[in-house]
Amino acid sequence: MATLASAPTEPIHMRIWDIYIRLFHWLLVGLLAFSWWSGRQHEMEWHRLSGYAILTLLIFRLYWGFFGGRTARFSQFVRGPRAAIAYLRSLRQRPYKAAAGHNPVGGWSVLLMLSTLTAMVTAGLFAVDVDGIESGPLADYVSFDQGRAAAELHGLLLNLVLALVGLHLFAILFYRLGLRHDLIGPMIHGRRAKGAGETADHLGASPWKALVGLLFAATCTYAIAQGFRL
């Protein structure tokens, strides 16, 4: 008697990104694009508000790096140079073995992007335009020349951020075409296929901790936006 062919089993998925990291990522993408547009169009009020929103996201991400879900914590993905070099060498092996979160090289790129964004926003807080009309909320704490230097630094760092975004897009294409590994999908729905021998550990992303982090970030941003004159 003929036997029925067994149906192909669906791959078992594991969750690697919590909802708060995904919201942070896509909100940051949208706000960066809006900040670039508003700056180019000299819509400085919108540019300023967008900068405050980015600052809120960055403060939250710093908080979430210590109190967030498992893969969001800095202790999970910040590794030394040896780990990064070992990971780069492992890219020649097939099949590609994905990390449960950021890989050692990706972890350093995250720190570089966050540091550059923080420096860019900080420079914008002290920036003053040529006429001294438009200025950041902390411009009163520095001289006019220092404010102008901060404005120039703000623009230079924006160019560096755009370069890092381009490098990030290149990495996405490399992983997709070269390693057959999708980075965008998991950042949308939070899951990827579980590899052999991997365990699907709980992320542990507490909504209460996220709420505390959001309130903390919003409070810090409000105080900065008021020039600490509360």
The other form holds:
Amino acid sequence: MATLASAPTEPIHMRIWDIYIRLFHWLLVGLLAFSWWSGRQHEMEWHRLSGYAILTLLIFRLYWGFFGGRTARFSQFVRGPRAAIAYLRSLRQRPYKAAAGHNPVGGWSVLLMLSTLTAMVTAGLFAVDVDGIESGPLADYVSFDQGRAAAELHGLLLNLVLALVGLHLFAILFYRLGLRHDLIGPMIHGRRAKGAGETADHLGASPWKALVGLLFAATCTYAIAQGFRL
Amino acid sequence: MTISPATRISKLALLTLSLAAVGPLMAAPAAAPSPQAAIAARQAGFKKMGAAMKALNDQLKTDAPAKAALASAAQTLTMTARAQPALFPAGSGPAAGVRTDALPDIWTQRTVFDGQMARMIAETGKLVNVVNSGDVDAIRVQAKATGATCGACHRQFRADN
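Could you output the structure for the form predicted in complex with its partner chain, given that the previous block was the form predicted on its own?
Okay, now the whole complex, with that chain kicking things off.
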């Protein structure tokens, strides 16, 4: 009993994702699915609202990339191609040594997904349906033909988003089966097992900064949804 | 009175008939309203209507819609609508060999389709009257009703893509 209880061992877990990043991630998953469904069903009132929610999330994520927890910051995970190649080479070594946040390749994947989604939402803001009846909140700033082009682009980008989601799921499966490393659990509870030599530092995600970011994102989205007619 | 697009089309049809009669003597009858030409004409018409509908809705989004813009959009809608029914001759469906979203049901359920077309003409005509009345709330309601007619017919008779 004494031997079990006494040793002041180091923590065996470390936090890698702050709560705001996790909320962002799972809300985005749900809203993307809902946007897809509502778009398919021509439920355009819901589709617009869902798009506004996604826009709020994207603006928040951009803000959080500068003011968020350590692993959320662009400065922490945006790396050059040399780092990405070195990381890919390191995948052959066993056991797999996980990065403390996004790895250099995952960082690029994050940037690619964020920019594709931003482009898709932006196209949706200007999109007009073929009947000239349903439209994004900024469609009256463009002509019918330009609005139709925006709608086409919106549809084309959906394919890219679906491809990126597929790649994302494939990567998760590869880490699980190929590298025996779970990515889903940490995205739910925020922790993963601490490797040898790693320190369990705080992520430094401030609730106040998160609130400011949320208000900022919501205000921007509101202005856009009103077509800047405030 | 000006010649309405609908009469122009039937005149074209007459011309084609006479051309067809002397067809063997002539070079390619360029004026023939072939299924392909009908498809191109109706697509151009619907596109015009889409642009007019957008112009109308853009105005209705604002607090003080411009009356002239509303009137011109409604006029385009009703004039173009009247020309559309004649642009669906037999053989101008997907089998025509050019890109069209027109579903074969248009020709197998012709009376239903014609009913929808008559509705479109009636609703756009009403829209012109309501726009002339100047009651913005009533215009919003009628714009929605007109749009609903477009949507109802499209769900039934146009490929969704």
